[in-house]
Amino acid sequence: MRTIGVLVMALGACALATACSPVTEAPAESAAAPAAAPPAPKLTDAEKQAILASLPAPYNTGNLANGKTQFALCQSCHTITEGGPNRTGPNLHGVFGRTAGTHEGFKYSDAVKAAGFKWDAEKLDAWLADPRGFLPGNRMSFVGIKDPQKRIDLIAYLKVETGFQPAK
């Protein structure tokens, strides 16, 4: 019984410590971890639909439920929440408009660091279709999504869920 109690205490401590999480990239250089940002308010379905409707074609026709399903292929390596952790890939919150290879705290391949472009829907579509062909030398092992509609749905979902702000 004592062994079980010790195990339960150890597992509880592990759940509270980030050291138990697998680390695949070097952490950001800092003396102290920054305070966690308060969670962003959840968007209502109506707000999500309004953002979707504001997107340029063809993304304004995206199916958010299917986009979420497609993101399941990505979530083992990426998070999308504001202030979320990097995994094998960088956190994608705020990715649209960000210069490739610049998300703080993530160690990118030389190819991505040297890419020099800003992420937009068209660049992400080409990346998702064939990551290695789009940017040779990157470390992403994902083979891509060949179906154009699945990419449209995924990009629409990412725009809605990663803090994209439509032009006013």
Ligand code: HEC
Given for the second form:
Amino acid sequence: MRTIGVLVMALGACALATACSPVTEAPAESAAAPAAAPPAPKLTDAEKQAILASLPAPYNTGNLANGKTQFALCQSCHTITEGGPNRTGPNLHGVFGRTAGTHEGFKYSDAVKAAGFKWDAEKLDAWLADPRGFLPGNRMSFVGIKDPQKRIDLIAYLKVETGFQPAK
Ligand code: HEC
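Having seen the form predicted alone, I'd like the form predicted in complex with this ligand now, please.
Below is the entire complex, every chain and molecule, led by the chain shown above.
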């Protein structure tokens, strides 16, 4: 039963990510590997919950499934996977704690380059509520998300999916 659970979680993690990097390295001594050890999923549900809990309130209450739904508004312009390409907007992997306007290889507007802060839940919330009003002169052509709960859910999803790793 445990094996099935882990597999289902692995598939779930895979379905959540926009791109699943296949783990291709074969274990050197597969004969010695315990039978019930499939390739580790990117994040277990417990790890996701730990990451979620690391957010300040109310973001730690975000609904990850709804956050994924909200991310559909962003994904034409943004990837979130590690090493993902820049599209119209920059790759958002590791965006939490990243200084605004500093992702490699992306040409930002002066407005974002001059922002001078690191992205956190509150900053993202203000940005996503009203991108134009928060950093006037920026080039993100996105009207914003009016519903605070949708932003909370999206921020929770981004925190979990953009590569934050809880301390072991
Ligand atoms: C139409 C394309 C488009 C859409 C849709 C869009 N963005 Fe953006 N985003 C951009 C562009 C372009 C920039 C860079 C803006 C600039 O330099 O002025 C940007 C910048 C950002 C930044 C700042 C990144 C950094 O490195 O400082 C974040 C965070 C962000 N977007 C999140 C989102 C989220 C979350 C959504 C979905 C709710 C979204 N964006 C929707 C195009 C888009």
